[in-house]
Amino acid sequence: MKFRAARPSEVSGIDVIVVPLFDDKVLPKGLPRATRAIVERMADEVGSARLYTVHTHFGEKAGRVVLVGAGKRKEYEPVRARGFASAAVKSLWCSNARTVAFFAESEGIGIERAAQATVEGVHFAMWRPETHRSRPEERRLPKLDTVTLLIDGDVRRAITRGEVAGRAVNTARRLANEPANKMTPTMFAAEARELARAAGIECEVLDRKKCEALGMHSFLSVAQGSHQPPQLVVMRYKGRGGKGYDLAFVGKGITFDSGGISLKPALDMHQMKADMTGAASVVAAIAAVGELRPRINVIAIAPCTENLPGGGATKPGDVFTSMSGKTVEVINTDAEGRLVLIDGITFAQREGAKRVIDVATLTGAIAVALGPVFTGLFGRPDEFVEVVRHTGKEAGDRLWAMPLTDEYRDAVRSDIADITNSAGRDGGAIKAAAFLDAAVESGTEWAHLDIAGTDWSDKDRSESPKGPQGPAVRTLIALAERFAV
């Protein structure tokens, strides 16, 4: 699939033309006369279209016209531009269209943001979760060869960024969607190696013995009940050379989470195949950084294991020593994500990372607090947290800053060890963040993204199909570009 930009007058022979319909019904400049007449009739029939509702019609020369309700013009923003493009492509899922042209509205957001959002939206709609159905007709997607953005200006860089980010989000979705028997820690490590090879970056995988030598007993405690060997995936991008890393991504990589001895209820346990979404997001993001080549050093760490009950599984009340030297009392084996993350955070700091962003489907409590719309954002100092929030908003991820104070840090103190991994249901997402905070050293800027509410959708959305959503990928890519020298 190729993307290009062109003026409306330069385009001919397009199978589908996509036009946004705003509340004011003012149509884009440059519509061919015959097409404009068709669209005007459609707009009158549609009236005030609901946001992202798609209507199609056949024109005489322009081919098919897809009219997409874009809402109020004054409220138009990149997230709506992505939704506009995705809705149009989803309407073509069962068509034979090979060429499509978008009138990429840029008023209020600029041509570059409009172009990038449109390209991302096309990519987001080109992924479906039914990858293991045996009948090909149930897995149909558009056969698009060329996507043209009808926009006046040089947006080649924006198109490239949109393609890279769009592919990265879909990569994270693909990894998170795989059943646990087809995405074991070893299989995930193989995927990471291939992503690194394609992006021209380094990839190292540490086995159990190497992790033991590093003192990562908190991470390894989660792996005790599984026959699958744990894998610590480390990917390195050196864009400026020199020592250390300007930015570290750490992702929770529980490839299946049964809860361990503290067994989860059977209902919906199958969805715990996606408990490695944080790991999927960070490896996809650093591979995208490798493609874009900003002048920055970035490291991504993904501690991967299964969390299963078994003869060797961690028991509630067991105590382990983390890589940082802090001792951890495991009260609840289903609070395992924080156990792997603290060793990943410590590893990042030992590698010389100045800023650490961790991404994890960490707590059901964040989904209760924020629902499926916002990702929970924690960290310190406040100035860095605000930078992450603002960058995420611009990139297209909605982040909500949550409190993290000493009262919550005190709550995770253990009676017999340094910290405990479970301290009651109230404020559960904050207490989980406070547990991670114990591994953050003085002088490190740190942000924690709890994506447990935003990692999955049970229905198609305007901006993306159902299934895994690839949260935080665009934020991580944007942060790497923001801190580049």
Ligand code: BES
Given for the second form:
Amino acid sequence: MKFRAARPSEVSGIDVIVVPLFDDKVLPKGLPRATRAIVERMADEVGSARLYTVHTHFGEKAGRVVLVGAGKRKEYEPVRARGFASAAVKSLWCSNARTVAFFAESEGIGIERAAQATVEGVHFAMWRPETHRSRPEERRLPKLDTVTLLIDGDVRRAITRGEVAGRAVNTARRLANEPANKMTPTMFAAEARELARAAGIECEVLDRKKCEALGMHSFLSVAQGSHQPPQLVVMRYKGRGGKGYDLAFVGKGITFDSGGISLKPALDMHQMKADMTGAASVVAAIAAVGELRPRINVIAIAPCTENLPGGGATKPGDVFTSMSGKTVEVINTDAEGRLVLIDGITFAQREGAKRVIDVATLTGAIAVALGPVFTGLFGRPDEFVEVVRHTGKEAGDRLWAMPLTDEYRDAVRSDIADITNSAGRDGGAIKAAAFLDAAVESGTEWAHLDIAGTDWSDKDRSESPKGPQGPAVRTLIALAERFAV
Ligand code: BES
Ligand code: MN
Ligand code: ZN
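Starting from the form predicted on its own shown above, please give the structure in the form predicted in complex with this ligand.
Complete assembly follows, chain above in first position.
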């Protein structure tokens, strides 16, 4: 798929023109004269319908105009631009259209944000979850090969960012969507290596022995009950040279979470194939950073393992020493995400990371608190959390800041060890964050994104089909650009 920008007067030979229709029914300037009259009449009839197709002629070529409801002009935002582009592309599913031109409205948001959002929206609509259907026609995507943005100005960098971010989100979706038997820790590590190779960045995978030597007994305790070997994926991007890392991404990589000995109920357990969405998000994001090449050093760490109740599995009450030296009492083997994350967070700091962002499908409690719309945001200091929130919002993720104070830190103290991995159901998402906090050294800026409510959607959305959503990827990419020197 190729993207380019052009003035309306410069385009010809287009199969479909997509036009946003705002509440004021004012059509964009530059619509081909031959079609303007028809579209104007149609616009009157569209009313509140979200999508309307008009067959017409663009000069010499027969084609279509797709009118897409864009809501109130005053409320226009990048998220609308994205949804608008996705909706239009979805309407082309069964057509032979290969060339599409978008009137990417930039009023109020600027041409760069309009261009990037439109390109992202096109990508989001070009991903489908049916990767294991045996009939090829059931795995088909639209045949689009050229997308023209009808924007007057230089938006080449914005287009590149939209393409890189759009592809990264789709990569995270693809990895999360795979069933656990086709996305074991070893297979995930192979995917990470391939992403790193394509982006021209470093990738190293630490096996059980190397993790043992580093003292990652908290991470390894989760792997004990499985026949699949654990893998710690480390990816490094050095865009400014020099020592240390300005930013670390740590992603929870549980390729299947059965709960372990604290076994989950059967209902919806299959959903736990996506418990490596945090890992998928961080490897996709750092590969995207490698493609965009900002002047910053970034490290991504994904501790990957299954959580199964095999004969060697951790028993409730077992105690382990984490890489930080802090001891952990495992009260509930289903609270395994925090066990793998603390060792990832410690590893990041030993590598010289000054800022750490972790991404994890950590708690059912965050889904109870915020539902499927907002990702829970925790961390310290508050100023850093605010930067992450703001950057994430601009980038297209929805983050909501949650409290994290000493009362919650006290709640995760263990009777016999330093910290306990389960401290009661109330405030569950905050207590999970308080557990991670124990691995964050003073002087490290840290944010934790609990995506357990937002990683998966049970219904189709304007930006995405139902299934994996690829949350936090755009936030991570935007943070790397923001902290670049
Ligand atoms: N992976 C789950 C959290 C989860 C639940 C993600 C639903 C997506 C959808 C996590 O490992 C877990 O099991 N958390 C427990 C923690 C509890 C035992 C303290 C939970 O939320 O119930
Ligand atoms: Mn669990
Ligand atoms: Zn889990």
